[in-house]
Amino acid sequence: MTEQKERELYFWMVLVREFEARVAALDKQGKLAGGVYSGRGQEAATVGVCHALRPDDWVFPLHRDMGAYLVKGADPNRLMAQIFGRRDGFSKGKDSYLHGGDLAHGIFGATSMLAATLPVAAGMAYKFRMKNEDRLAVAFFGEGASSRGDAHEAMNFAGVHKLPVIFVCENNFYAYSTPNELQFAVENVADRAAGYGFKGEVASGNDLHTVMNVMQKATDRARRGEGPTFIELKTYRYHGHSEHDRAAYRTEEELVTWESRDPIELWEHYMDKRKYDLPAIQAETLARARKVVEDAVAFAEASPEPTGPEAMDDLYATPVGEGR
């Protein structure tokens, strides 16, 4: 891997963290519409997964997957406008960040019923198979969402039909406040993959190299027609379930232990070992990321609020043959 590529990966992780830090601050100022769900500490998972994809592949991110939006090509300005609930956001101010997708860049919006998009991802992969398209669908979900029927149905269907879909479980050990041992009796969520008839992979979600390696194997397998992969990335969120959750259900020792495995710091250590000029790279990357975030906030604040009558727009698809 070239230095340029490694610096690009570093930029994406830093941008995600800076973007989310600013969003958390804006939420405390009462400027945002809807809830805020930080993925701080999980940056390597989304960046590593999405960096392996092509522009025509599709992703199905959830509420803690800011990196999937940014790496997949979503405009940071429009993404921030979506978070603000403004007209220039992806849903034109009609919905929160959680539900905002960017179809032009292959990003399908989530729903509040987590795991509900997994069957949609399987359906899209089925379409790719039917049309002989060399494309993939990637569905993100958490270990808590893995207990829902939607997840089972999607994976069972995908396994039967050997679909080009990759299921990525970001296991951060808490479904809101429920720990893993109260969620499932297996050691790893990906152990369930055997029951669906396809490969399960368990990897560190904080080590960017590991994420990229396991994702590359999964994409290669899917493009060869060998079916789905269940990837479980073990990671950790530093914040609570949402910005209003103090996360009193976990210990300070646990949090510090995981912060010592910080994905950005691990990548910095790697670049330092590669004899790069790390202080210069850090300064340049942080300045670049903060410029993107500042521009996005300015754009969002300048974007108009949606008006009442606009609530009736886009309720139905334009019938075929009309509007031409």
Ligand SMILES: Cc1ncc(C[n+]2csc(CCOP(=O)(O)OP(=O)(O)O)c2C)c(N)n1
Contents of the next structure:
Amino acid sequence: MTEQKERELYFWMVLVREFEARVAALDKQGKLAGGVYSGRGQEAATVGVCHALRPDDWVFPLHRDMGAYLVKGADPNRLMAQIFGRRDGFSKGKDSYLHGGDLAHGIFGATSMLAATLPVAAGMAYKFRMKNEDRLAVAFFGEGASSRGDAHEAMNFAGVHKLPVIFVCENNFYAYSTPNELQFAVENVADRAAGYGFKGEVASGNDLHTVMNVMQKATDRARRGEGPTFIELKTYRYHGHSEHDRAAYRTEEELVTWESRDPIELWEHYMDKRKYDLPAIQAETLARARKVVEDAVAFAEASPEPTGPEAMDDLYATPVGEGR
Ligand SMILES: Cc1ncc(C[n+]2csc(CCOP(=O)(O)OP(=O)(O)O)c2C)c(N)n1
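Counterpart to the form predicted alone, namely the form predicted in complex with the named molecule:
In what comes next, the whole complex appears, and the chain from above leads the way.
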């Protein structure tokens, strides 16, 4: 990998962290329109996965996958406006962050029902297959979501039809407060892939190199027509489930253990070992990321609130023959 690419990957992780930190602060100031689910600590997972994709591939992020939006190409200004519930957001102020997809960049908005997007991702991959398109669908979900029937149905269907879809489970050890041992009885969630007839990979979600390696294998497999991969990335969220959750169900020792494997610090350590000018890179990257975030906040704050009647816009398609 070139130094330029490694620095770019670093920028994405720092941008995701800075963006989410600002969003958490804005939430505490009561400025936002909906729930905030920080993925702080999970940046290597979303950045590593999405960096491996092409612009015309599709991602299906869930509530903790802000990085997927940013790396896949969503405009940070519109993303922030979405989080503020303003007219320039993807849903034009009709919804909170969670449900705002950005169709122009291949980002499907999350649904509140966990795992409900997985069959949609499989369906989209089925369409790619039918139309002979060299494109992939990537569905993110947590280990909690993996317990839902939708996840099983999607993976079974994808396995039967050898679809170009990658299932990325970010296992951060808690689904809200439910720990792994009360969530599934297998050792790894990805062990289930065998039951669907495709490959399961278990990897560190905090180590960017590892994430990129497993993604490379999975995208190659899918593009060769060899079907899906179930990637389980072991990672950790530093914040509670959402900003109001103090996460009293975990120990300080556990949190600190994971913080000592911080994905951004691991990458900095790597760049240092490569003898790059780390202090200069850190300062430059942080300034660049903060500028993007501050511009996005200014844009969102200047974006108007939608008016009442706009609530009815876009609810129905224009009937055929009418309008245009
Ligand atoms: C079907 C369904 N059940 C419960 C919820 C409430 N809920 C939202 S997020 C969440 C925890 C999800 O955990 P996980 O899938 O592991 O993802 P994480 O939040 O850890 O990233 C729960 C229980 C929901 N949205 N949908």
